[in-house]
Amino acid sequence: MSDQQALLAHYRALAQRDQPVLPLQQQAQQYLQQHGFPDKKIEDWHYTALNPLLEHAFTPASAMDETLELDRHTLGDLLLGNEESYQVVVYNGAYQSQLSKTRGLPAAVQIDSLQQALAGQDQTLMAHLGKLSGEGEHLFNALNTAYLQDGVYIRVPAGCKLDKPIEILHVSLSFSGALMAQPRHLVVLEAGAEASLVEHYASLGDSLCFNNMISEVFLAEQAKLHHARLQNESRQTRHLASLYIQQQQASQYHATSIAMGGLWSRIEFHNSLDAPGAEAWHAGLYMAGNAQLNNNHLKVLHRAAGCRSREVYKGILKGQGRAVFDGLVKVDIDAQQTHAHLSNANLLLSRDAEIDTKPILEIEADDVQCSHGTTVGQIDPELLFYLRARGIPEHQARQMICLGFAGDIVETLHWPPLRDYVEGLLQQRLQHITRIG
């Protein structure tokens, strides 16, 4: 048998562990007979390198001795909000009720255990989940569900308006091995809701995880979410999410994805924009070095008349870094009156950096306004010129241009605890910017 067989059989295996109570995760547990690993034959994993994944045979945490119990102080400052946020812990891929502070929520906004909400039968969350991921689009995301455990199950009713974001800190820490952490989070705001989300992935210590997410968001008539991630787990992690949106009339999607850390990282979100006047506006930055792949993949499909979105998203690169951005906005033939408008810019701050950079448009319809782009670089010498004519010391002067760069993205992130901090990030990753050899 080989490693790949041997690997496999681990996983399916595990999703086999316990009796499956929906028929989604028996769905999910057929799928994993019946396929194996996504490779580069599948056009969307082309670029993406599956060895760090399939070099460990992951175990979820709920299946390992894992023993530590967290509280506040040992987050540290990885919470942001103190006061300015409605604040849930997910430690392994498990919601925290202990260490989340949601007091003062308005009593018909529901933000539980997944878990806690399943074994309630909650209604919502009954009809919801799984219609937008199904029993996945690989392996890993019919993994997730096969082995459904827990995550955020977080319900906005109708006419809400939240007067502070929701902040997600995702920790994860193993003294045990190999660890896969599988969280999945269901959202669903109700017509005219209004909310902010704020997820921040994080690392309590250096130790070998796999971070295996689902997420489903459902966007009724009129409702607003506001949605940031901040990836910046430790470089021994493995960071894989798949998030599925569903926007209704005139509904409104703002993301904003900054992923800065782990060893490999893969993002992907499929927003499907199904009745007239929804808009979706997706902004990134990915960072990659030091041997880092950091893949970023979009699908944005306009299924009715009138919609909006626009998709920006920025790369640096350093070192032996690579990154992919797959970037595709897809018209059907009844979305007329569509505006849709995908790029993709990168900076390369060595030679040994790598970009694949794949923007596509597929437009069935006539009548709509339509462009996509995308540029590879490096530091404009004028520029750099210009700064250093003026007493800037030539790596500082490398350092402006960058966060220059990256500053459009930065400013997305409306939220100014969240900004403050992602620059502060920003500018310990690029102190030491040194001349393309």
Contents of the next structure:
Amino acid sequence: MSDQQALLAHYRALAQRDQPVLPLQQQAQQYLQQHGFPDKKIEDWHYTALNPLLEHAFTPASAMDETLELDRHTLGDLLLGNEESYQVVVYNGAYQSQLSKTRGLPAAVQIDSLQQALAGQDQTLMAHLGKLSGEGEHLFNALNTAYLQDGVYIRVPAGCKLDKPIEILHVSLSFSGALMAQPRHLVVLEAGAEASLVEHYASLGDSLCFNNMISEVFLAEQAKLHHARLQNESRQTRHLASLYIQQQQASQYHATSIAMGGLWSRIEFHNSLDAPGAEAWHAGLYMAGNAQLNNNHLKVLHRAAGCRSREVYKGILKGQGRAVFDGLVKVDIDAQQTHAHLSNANLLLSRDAEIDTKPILEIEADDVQCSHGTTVGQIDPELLFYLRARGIPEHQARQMICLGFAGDIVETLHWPPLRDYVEGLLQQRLQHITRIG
Amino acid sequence: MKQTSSLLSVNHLQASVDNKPILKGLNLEVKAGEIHAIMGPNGSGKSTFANVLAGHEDYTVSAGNIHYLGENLLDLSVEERAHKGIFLAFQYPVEIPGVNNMVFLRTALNAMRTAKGEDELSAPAFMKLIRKTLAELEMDDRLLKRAVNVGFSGGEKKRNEILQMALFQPRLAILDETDSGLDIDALRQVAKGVNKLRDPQRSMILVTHYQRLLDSIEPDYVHVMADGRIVRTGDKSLALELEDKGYSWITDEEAA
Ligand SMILES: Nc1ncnc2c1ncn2[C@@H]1O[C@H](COP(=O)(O)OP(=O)(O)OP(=O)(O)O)[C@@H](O)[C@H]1O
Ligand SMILES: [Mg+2]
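Following the display of the form predicted on its own, present the structure of the form predicted in complex with the partner chain.
Full complex below, order starting with the chain above.
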């Protein structure tokens, strides 16, 4: 047996569970039996080297007997809101109710452990779970579904406008080897509901972890969700996230995805605008340095008339950092009066940094306003000269230019504590940029 | 009476860009407190000279030397020159996306203060200083809230340069065509900024194509630059003569 086959056997075995499983889990098990790892021959994975995921046989935390009593002290300043957010902590993929703070939540709003909601056969949950995932599915998605255990379940009832953001802190840590966390989130905003969701992925120390997560987000008519996502995990962490967003009439989805951590990270947004007047805004900032690969995979599908979307992704690459931007906006034949603008800009700070960028518009309708554009550049020496001529030391001038480049993306973070936190992280990461990156 | 101590002394300066010689033996002596105007045809090397003084790395000095405050200027980095009081108001100020103008001004001012061993200015102290400076220049604070020069009109960019000059209080200010493309009000603000800074310790080099700036800022010397050298030096009457006759009578004489 080759290493890959052994690994496949390991994951297939994991997916076989003794307890009864949901139909969608059965399907996922089947998928696993029939498919291998995604590889470069698949277009969606063409630029994404998979090696870092295949170097270890990752095992779910619950099967590894990894138990650490977490307290809020251990989390340090990773939780960003004090009284300004509802807080949920997820540790190695498992919902931590003792660390979560949802006091004051309007009674009809649900923020729950997915495990509990599943056990209670929550109707809304059962009606939505697995309805979006599956599009562009790969083995790791199937693994998440087959193993499905825990995560966060959020339901905001019709017309309810949440007063504070929901902050989800994901931390991971492994003592005894290659650990896999497989959180599974489900977010349902009913008609006219409004909420803000902040997800923060961090590590408690640098250990060998693989976060293999899936989120499904349902936005009913007129619902509005701000969704900020910060991936700032440790240098050994692997992060694979598949997010599925489905939008009904005149709903709004505002996403900001900041990805700067991990050894290997791939974030997929599958966003479908299914009814007229829906709007989706995707802002993204990725950063990769030595030994990091960061992959952003964006798929926005305009399936109804009069929808708008805007996708703006920016990347800063240092050292031998590598990134992939793979953005597709597809406009169906019926999606007339679509407005869609897709752009990707990259700043390469060293000769060895590398970006593969592939923005694609696929348009079948004829009455649309769409555009796409890509830039790849270096720090403009004239900007540097200007700042230095004003007495600003060279390294600080470089930092200012990079922060300025990222500025419009950071500004889309609508929750000030997160915006400040991200600004601080960027300042740190961009502190020592030299002429050679 | 003029001060006699030399602030800047440029001797037989030759500089090139991409191996193309541009400055071809330039001499200039600027004493403390003096204002020198440099005029000359397009492409004669005025901006090149200004850039060399500020330390632009595209320009290679192949011969000659520059002394500033007794030091070899060419040994200093761009930022060290700024710390020691050299200020270049750019002919074409660049746009810096995403960098707030106010933050930029404060960062620059504090970088210079730190280099001089002074404490950084707190945000409120800085605000006070900038308000005062704006008031003196009769400028409003609209430009402070925006990204540095981004989307500024030509005149607004020039005004922003003057604001920086007034804020940083340089020893040697080099204004590269700061008067070009300005409306009458902006021109007055520039003149005001310059005249406010006039001081026996402070010197200026004004690169200009027009006599009108020199009406409100009286230079001690007017130089004509042609083909990378200073070919004629006079007082402000030279500027009037140039306005009248153009450059050819000088450059032709030179060629002859
Ligand atoms: N970075 C550069 N690369 C190539 N050529 C340059 C560069 N900088 C200056 N030059 C050339 O050097 C010569 C002098 O240019 P410079 O900008 O110094 O002229 P100037 O006297 O300031 O002209 P103007 O009055 O039009 O501003 C010109 O021929 C110009 O094209
Ligand atoms: Mg010029």
